[in-house]
Structure formats: structure tokens, C-alpha cells
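Let's start with one chain on its own, the form predicted on its own, as C-alpha cells.
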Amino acid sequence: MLPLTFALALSVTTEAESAPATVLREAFKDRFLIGTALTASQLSDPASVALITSQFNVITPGNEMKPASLLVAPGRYDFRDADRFVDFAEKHGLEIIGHTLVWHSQSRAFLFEDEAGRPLPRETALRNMRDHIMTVVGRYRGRIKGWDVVNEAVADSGGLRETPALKAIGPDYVEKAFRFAAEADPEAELYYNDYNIDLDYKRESGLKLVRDLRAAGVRLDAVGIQGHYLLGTSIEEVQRGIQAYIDDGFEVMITELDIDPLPRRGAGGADVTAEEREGMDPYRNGLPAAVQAELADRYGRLFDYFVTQPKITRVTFWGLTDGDSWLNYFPVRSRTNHPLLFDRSFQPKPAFFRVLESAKKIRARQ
């Protein structure tokens, strides 16, 4: 059951010509899909299920379809949690995105390396990658809307990241992965997904990769821009970057959206001192009103732009509520973060209502 205040909010109706007041999927139904990333445990939590099914029309398994979650050993798979996601989506009339087929993290070394950690021969690694993609995509053929085929292949320093797949196969591993996925399910949409490829320092490398895929004749249905932003991230830079992909003819999806309001210093991580952690976890008792307002403004400015772009076809939040966010553990463990539209009590925050305000611009433009 949803908390009382939010359940009451859902009962509010509005004039037909105005944007729906309290439901994201209704507010943006004429513009783009609106989604959330989930864990398997949330699929059986009543409060989570009520919020998911009332607000969103597309879901992404946060971890359950990654190679490390599916592959138990060479040729052995555990599909139980992934199956739960697909069954849940079908039961509730939701679209589902497969995340992710090829990634250097949360993978299995034996796909691309031998027992000594050396790259496998190219043909062996290609066969392993093809077998994995054909097995996973083939299992859900016709049931998954689209796949993040390759995740985070672009290096922060430019060019391709030195991943096990790159070392074993070569730079065409990205192209090959897309061809294998298209073979496994010709009807599923295929995406390239990455972080910060909209920002100035990484944009040209991101554009080069997707342009090269297009030039090779690969089917690339959308570029996934993750959208992990800070309060201080320049909205103008984000818009400029997204627009570069759109202007180049690519469909864009915002695939992992959140805005981190907590301070960051350096890389963070497990080695920060107790004193540093104290200073980097300032909102354990909730966001101050001024920070709530700033978070709402940042989200609003993003969505004000999103709704003006017909080639943005999906926006997915990376988490359901603040309590579920990965940012409670990254880049510093065990902090209390507040990056999403719903708080730890499943209540909508000011950012939620500011995002809904952006939907009114859809009808204004029609």
C-alpha cells in the first residue's frame, strides 16, 4: 500500500486539457516513455510495486541481466531473477529494457580471458560473446523492448576503453556485439549506453563511436546517455551535448537519470577518513529546503529541455526512491543520499512536482 499522502495525491483529477497532476507516465505519455531501474526484491514489495505501476511504463533491471548475474560458469546460466523481471513487466503491462549484454564490469573473466588472465584468441572470444548474446537475447526474444548491447566502451581519456573484450577481439567487438544482438532478436531495439558522453570532455569520443557503428551499417536504434549528474553540472553543457547527438541524426534515451546533491571531493571511495566522511554526509536527517528547491530546479530545467526534443524517446531514473539509490554507496559508502523524485517514505519530493510542470509544455507546443 502507498503511504496515505501519496495515495490521496493519486486520486486528484484535473481538467482534460491540462497535464495530469500526479502521474508521470500520464503526464509524458505523448512525449516519451518514463521508467525506473529496479532490484529483484522490489518486485515483491507492495509499496514498491504500487509506486512502479502507478508512475512508470518501462522498467530496467539494475543488475539482474548483467553477465555476472546470469553466467554461473561457462555455458551455465541462472535466469531466475531475470525471468521474474520479464514476467513482472508482462503482468503489469510495462515495457522492459535489457541491461546489459557486454560490459567490462560485472562480467565474467572467462568470456575474454584464460585462467592466467591473458586475452583469449580472437575467434574464441568472439564465439564466447556470440554464444552469450544469442543465449540471453534469444531467451527473451519478442519479450524485451530493447537491449543495452554494449555499455561504457568509451574511455574518459578518449577512444575506446581498454576492456578484456577489446584486448581479445579488437576494436570491432562493439560492432560484432550489435550484429549478434540483431541476429538473436531482429525486432528488439538496440542501444549503445554510456556515461558523460554528453559532456564536453567525452562527447567527441562518444560521437565517433556511434558514427562509426552507423557507417559500418550496424543497426543502432538509440544512444543511451546515462544522465548521472551533480547539482553543479552545467545544464547548458548537458543540453549542448544531447543536442549534438540529435543533430547528428541519432535517437537519444536518458537511461540512468539521477542528480547527486551531496558534496564530492576527489574520487571518494572506501579510503576516505572518518572526518572526511562526516563532511561528505551532511543530509542524514533530510535535505534542507534550499537544497530541495535547487534539486527541483535542476530536474525541472532538464525536463523543460527533454520535452522539446522529439528524438528523446525514453527517460529512465536510476532507482525508485532515495533509499534505493546506488549513490548511497558511491563514491563514498554508507551515506544518506537524496538524488531521486521520491523520498525514503515513497513520498513525492518538490522535484517530482517540478518535473510534472515540465509536461505542461508538451501541450503548449501542440
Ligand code: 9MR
Given for the second form:
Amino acid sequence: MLPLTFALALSVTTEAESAPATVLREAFKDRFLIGTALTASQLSDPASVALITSQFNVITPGNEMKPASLLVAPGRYDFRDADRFVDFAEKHGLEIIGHTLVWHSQSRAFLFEDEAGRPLPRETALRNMRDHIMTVVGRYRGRIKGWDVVNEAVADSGGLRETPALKAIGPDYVEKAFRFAAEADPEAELYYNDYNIDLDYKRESGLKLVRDLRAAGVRLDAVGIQGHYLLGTSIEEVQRGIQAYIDDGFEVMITELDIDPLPRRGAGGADVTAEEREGMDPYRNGLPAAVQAELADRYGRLFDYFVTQPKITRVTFWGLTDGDSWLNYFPVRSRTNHPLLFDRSFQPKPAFFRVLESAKKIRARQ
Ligand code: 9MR
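Alongside the form predicted on its own that was just displayed, please also present the structure of the form predicted together with the named molecule.
Starting with the chain above, the whole complex follows.
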């Protein structure tokens, strides 16, 4: 069921030109696509479908197109959930992003390693990676707007992450993945996607990777900056970071946006005491007004910046409502988190209305 406040808000905007915009995709339509990541079960949940189709114009399967989801055994694929996503997007007139072709996590060891865990010979690993990309991208050729070709290849300590693909193929595995994807669907956009490559500590490594790709002459349509932020993340640092990519000539997409208001300290998991646990899960009964306001302020300042940048062409949230965010399970299992624009009852939070405020700046600038 469409939440009441939405139903009212929607009818108001369609009737009165001057009423405040209450639909994200309308509010930002002259600036960027606005998206959400989903799980397959939400595609058949009426409340989720109502919210998705009323607010967003692009979706990303949160897990269903990852190598481990599609590739069940060597040469054997299960496309059922991925097909549902593509059908859903077409049925509702939404764009869909493919996430992701090459990643060290949620992948299959046999792609790049032998049974003893040793790297496969380069040519075998290259063939496996090519087969996977040709099979998956080829299946959806012409139906997917763009692919996160390689995900999270940059190490937190700088340089390339020591992944099974890197060990078997060498550092040019990234470039090769882009070449295979371009071959499989020449029309699809191709993205490099990573977290924290906007932040000071990882920015130079991220820039180096995408500059190297550009220098190698592969098609790279946009840099996906995931945007998993904490309440305490410096918005100025984020802006500086995104701007560095833009100033270098790259198109940027914010691909996995959320802002985590829960404490991270001692985020171990199993060995935390009950007391520590209590302190790490402080908002089980809801987000206090002051934190709600802070969250809204953070989101608002981000979007105030996003709308000024024509080279930012998509902003995707990593989840639809607080109840389905991965941050309820990470880095501590089973907490009650509140990182998105819609609460557990599908109701818009103060952050939603603050984000819409940013859209007014678009009109003000025109
Ligand atoms: O949202 C995804 C969650 O359901 C999975 O359990 C998790 C496993 O790593 O992956 C989540 O999505 C990740 C995305 O694919 C890449 N960037 C980080 C995201 C959050 O972990």
C-alpha cells in the first residue's frame, strides 16, 4: 500500500504547480538519475514496488548479478533472479545497472584458482573471466544501461588489491575486463566502482587506476563512487574527492549512497560484551530527533553539492528503506540502523525532505 502521506503528497503535486516537489526522480530529473539498490524479494512486495516506481528511475540488483549469484558451478548459470530484475525494470520503465562483473567478494574461486588455491595460469584465468563477462553481459545485451565492470580493485593501503584475479592474470586484469565487456555489449555504459576513492586516504590510488584505464584506451563511461558514509564523515572531504575526479575529466556516479548514524567503535562482532553491544545499538526504538536532523543535514549538504555538478549523472541509494539496509548487519550483526531516506514503515524521513530542498537550487540556478 502506498503510505498515506505519499498518496496525499503525490496528488497535491500533480494538482498544484507551485506545491513542493515530493518525488525524487521528478525533483532531480534535469540533473541526474536517482536510484535504489534492491533485493529480488522486493520486486514482488506491493509496498516496495509502490515506493520504487513512485520515487526512482533506476535500480541496481544488490546481489543478484554478482558472480557468485549467477555462476553456480563451472559453466553453469542461474539467471532466474537476474532475469526478474531486468523484466521488472522494463515493465516499469526503469533503467537498470548491472552489479558487478569482477569482484574479489561474492565470486567463485574456480574462476581464478585451482583446487589447491593456487592462481590459475594467466591464459586460463583470462579465458574464464572472458567467458563469464561474455555470457552475462551478452545475455542482457541492449537491456542494461551500464555495468560495474570491476568492483573494489583498489586496496585500502593503496595500489591494487591482491585479489585472485590479480594474482592469476596480473594488473592488466582490470583493463581486460573492460575490453571484454565492451565487446559483449558495445552500447552498455561501463563503470569502475569502488568505496572511499573520494576520501583523502584512497583518492590518489583511485585516480591512478582510472587514469591508467583511460591511458590504455579502454572505454570507461563513469567512475562509480559508492558513497558509504558515516555521520561523522567530512562532507568537505567528500566534495573535494568527487571534484578531483570531475576536474580530471571523469563522469561520476554515486552508486551506493547511505549515511550510517550508528557508532563504529569496537565494531568487532562476536567478542563484544553485552554492555558494549547496548552502546553500539542505541536507536532500536527509533532515531532521536537531533540525530534525524543531523542525518538530514548531511544528506542535504551532499545533494546541495551534487546538484551543482553536471558531471554527476546518477545518485543511487544502497537500499530502499532503513529496514532492508545492509547496515543492519554490518559491521555488527542485527542492529537497528537508520541510514536511508525512508524508515521501516516506508515513510519519508526528515532527510528525504531536506534532499528535496536541494533540488530547488537547480531551479534557482537556471
Ligand atoms: O548489499 C549487499 C549485501 O546484501 C551483501 O551481503 C554484501 C556482501 O558483501 O554486499 C552488499 O553490497 C555491497 C556491494 O556489492 C559492493 N559495495 C559494498 C556493498 C555493501 O557491502
